[in-house]
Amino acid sequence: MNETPNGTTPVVTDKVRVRMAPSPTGFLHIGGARTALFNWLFAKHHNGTFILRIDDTDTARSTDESMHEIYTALQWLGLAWDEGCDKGGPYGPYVQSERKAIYDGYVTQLLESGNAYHCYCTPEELEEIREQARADKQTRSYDGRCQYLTSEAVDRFVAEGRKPTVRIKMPDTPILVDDLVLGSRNIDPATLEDEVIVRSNGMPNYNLTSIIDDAEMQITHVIRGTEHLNNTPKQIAIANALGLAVPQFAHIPLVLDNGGRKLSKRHHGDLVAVNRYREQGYLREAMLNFVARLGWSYDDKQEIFSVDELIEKFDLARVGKSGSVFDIKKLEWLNSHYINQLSLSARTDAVIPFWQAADLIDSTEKRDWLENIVAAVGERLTTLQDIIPQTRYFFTDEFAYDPKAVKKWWGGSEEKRGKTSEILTHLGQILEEVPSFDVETVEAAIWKYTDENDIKRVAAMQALRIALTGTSFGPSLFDIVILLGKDEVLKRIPKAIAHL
């Protein structure tokens, strides 16, 4: 096999080596997270190596902020990489913008071997060529004319100040794409045009850098979305022209919305941003479980997988060929499941940052009280962020009374409001006089009052609940009363009566 311009001879290692190669032009997309997860699981399953490589040759759009967003999302998911720009490794640098000298060496090799050529066509000329190709119903939109330029023509173009691109010369024979998910197929060379591999500003393009880095970094398997499928034969052609080893490809299906449209940043906004779910209080385990099932299944029955189970069971043979639907309801169900699997202490630890972010607490000095609030909420949390609307009233009496609840339980008529005020007045007196402020004593005293005065228990309970919380649903009313404490309850009841 040919020696590369970097001075190494590419070989196929017996050890699995896979990579995630995001472009830092925005947040990490759900589809990107799924690609990272599948690569990570494949590496872990085979005791291989997972590499994080940054494909930032799109210098106009790449930003440090996006790089940070991607790192943060991957770290939250727990997808630790074995090699990368922050960890080092034997095949660095792992950022493409730092590897230009390497690419330049390969481009020189392609030009000298006749497998690539300079293209001096202007944008206007290229558009004319495309229009003619459309008129002639040609599959190629570039006719390869610049590979036949005379030296005189080149000198003239250079004198005009034209900056050439570099195009790879595509082969005239079919290209075999052997895909571990989609199967094998031969690509007709007539469908492939001589691709630009170096822009006029000297920066290499994705298809060149990607396959060179895969070879240099000894990547054995490229697991990525089907949106890259059209790039694969071009990359194989470049690798063959350079004498580089070609990795095994596995193209995984697109992630779709409920309407069957590709889930994208453009059409779905931050719905597809991984960090959005972290900020809203989704658990890492739920997200990993959910994302793993986007296109992969074990037996069409099991829905819930631990991370260890995913590593043990993951197999590319079980990845489907068709698109998978992003079902937010399933993610919510999984997240609720994983939240409820947490111990009370761990669940409290998880929600404390959300209370703090909402300025409801500034310390955890009342740890037992906080745990009791979480226990009272029970299994009502879909996300950790839900703790805010479900418990805000424990920390402040500055809340609005829900209009629908007020109308239903406090009454729309003056007579009904008067009756509610009377009930609340008596309940306040009862709670002030109870000998012991605990659940059993409070409950017994309130039921004694309602039963002796022929008042429906639910009416009294809901009247008091709205007075204390502003809403008609939530934890047990008696848990709320005890957690608020006698002084706070007796302060809120007159405030509700005044509102009535």
Second form
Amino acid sequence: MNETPNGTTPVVTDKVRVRMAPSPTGFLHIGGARTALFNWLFAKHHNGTFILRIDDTDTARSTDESMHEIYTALQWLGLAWDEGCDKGGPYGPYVQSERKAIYDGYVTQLLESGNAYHCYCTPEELEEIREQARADKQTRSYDGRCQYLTSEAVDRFVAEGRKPTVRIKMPDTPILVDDLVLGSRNIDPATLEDEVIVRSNGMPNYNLTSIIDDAEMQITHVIRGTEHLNNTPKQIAIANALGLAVPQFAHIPLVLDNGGRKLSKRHHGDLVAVNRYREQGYLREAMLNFVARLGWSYDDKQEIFSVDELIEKFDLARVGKSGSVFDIKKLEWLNSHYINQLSLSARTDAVIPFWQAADLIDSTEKRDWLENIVAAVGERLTTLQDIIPQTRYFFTDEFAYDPKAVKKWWGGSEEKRGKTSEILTHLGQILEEVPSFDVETVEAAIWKYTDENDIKRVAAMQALRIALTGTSFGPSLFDIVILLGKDEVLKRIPKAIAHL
Ligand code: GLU
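Any chance you could show the form predicted in complex with glutamic acid (GLU) after that form predicted alone?
Now the full complex is given, and it begins with the chain already shown.
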């Protein structure tokens, strides 16, 4: 593990240390959750340390609200960190905005060793230089001119009130990027311009802070999305100039939508927000299983992985080189699988907050009754949120009768509706008179009535189902009758007849 490319200082620890380093500029999206998960799994698999670092040097865009969103999402997924912002640890602080003095020290070192220089170019001048470079077909869009400034020129710029940036001087020799997923590449230094590492407002930039923190925090492996691939040679160059340890890199290919487009907050809105899935009633286990398979596979066959199995089997060698597709159908399938795996009691616990949020219950006093409702729903839930439309009628009789179901089963014509009314009236009488209100007795009494009067069983059942629930599908009708209870059933039948 200690071999690093470019013959630079190796990381000194033998223990795997990885980090997730979100910028708190929005919600945690699926790609971010995948980065977190792969790092966490890698750490767990190797008995290593998982660190949460907050990359908030972009103070204008970083918000506490976003940080809170990211925490909630990671906590929901159960990706607990061993060291990090709120937790502390031997290499803190873990929030970059609190580490400015550390970065300043390194910048001084770079300036003094001649590996960095102040750049006084104004945005307008930079634009001109870029134009010229384009016209000259140069690969670097900045020509490094400020490293040759005379002290008179510097004095003049300072007197004009210009605030300089700091640029790192890129090396002349190729930079080897040795990637555990994508393999090795030699980067031609002519393609890298002298990167701005400190902005004119004095705030250090991501490429500088990231590699300094990775070294200071003894990070052994940087596992992140391929959108950072272009940053990696720059970070290596900075580390080399400072004599800092260079971690091993592993870049994970992009997550794409069905059309092959990169999944992004900009194009896909909150479809990519992890918390949205929590709110909709996706289970943590389903989400982790789904996200793990975005780019990683075990044997191209197995789809269902428990968290423990993921920890046992996760391996960077089996992360693919090409993009993976975000398929919501697969997530739904996994979610219903995991919901169905829950015991009745656990499933009831899981749906109770959804009933409460929909104001359908305010206490869980009638626990047995609630469990029986969940049992009646059976394996029909794709998300926990589905419990609401599927069971609302148990809690309230204020529901609309589905017009399609009404037309089909209650009838379109006066005559047919009259007949339905008659059937419902009889069913009401039968249910009022049954000696005991249980599934067997109720079922036998209803069949006796339909069979003796030559009424199709399904017609009577559906007519009653719509009267009690408003729709033509759902759990077993007899379960519904018993769960609603005699009083409620005998109230709903006349209400339906009046509607007819
Ligand atoms: N703050 C960066 C991001 O959120 C971290 C990238 C990295 O892992 O180095 O994309």
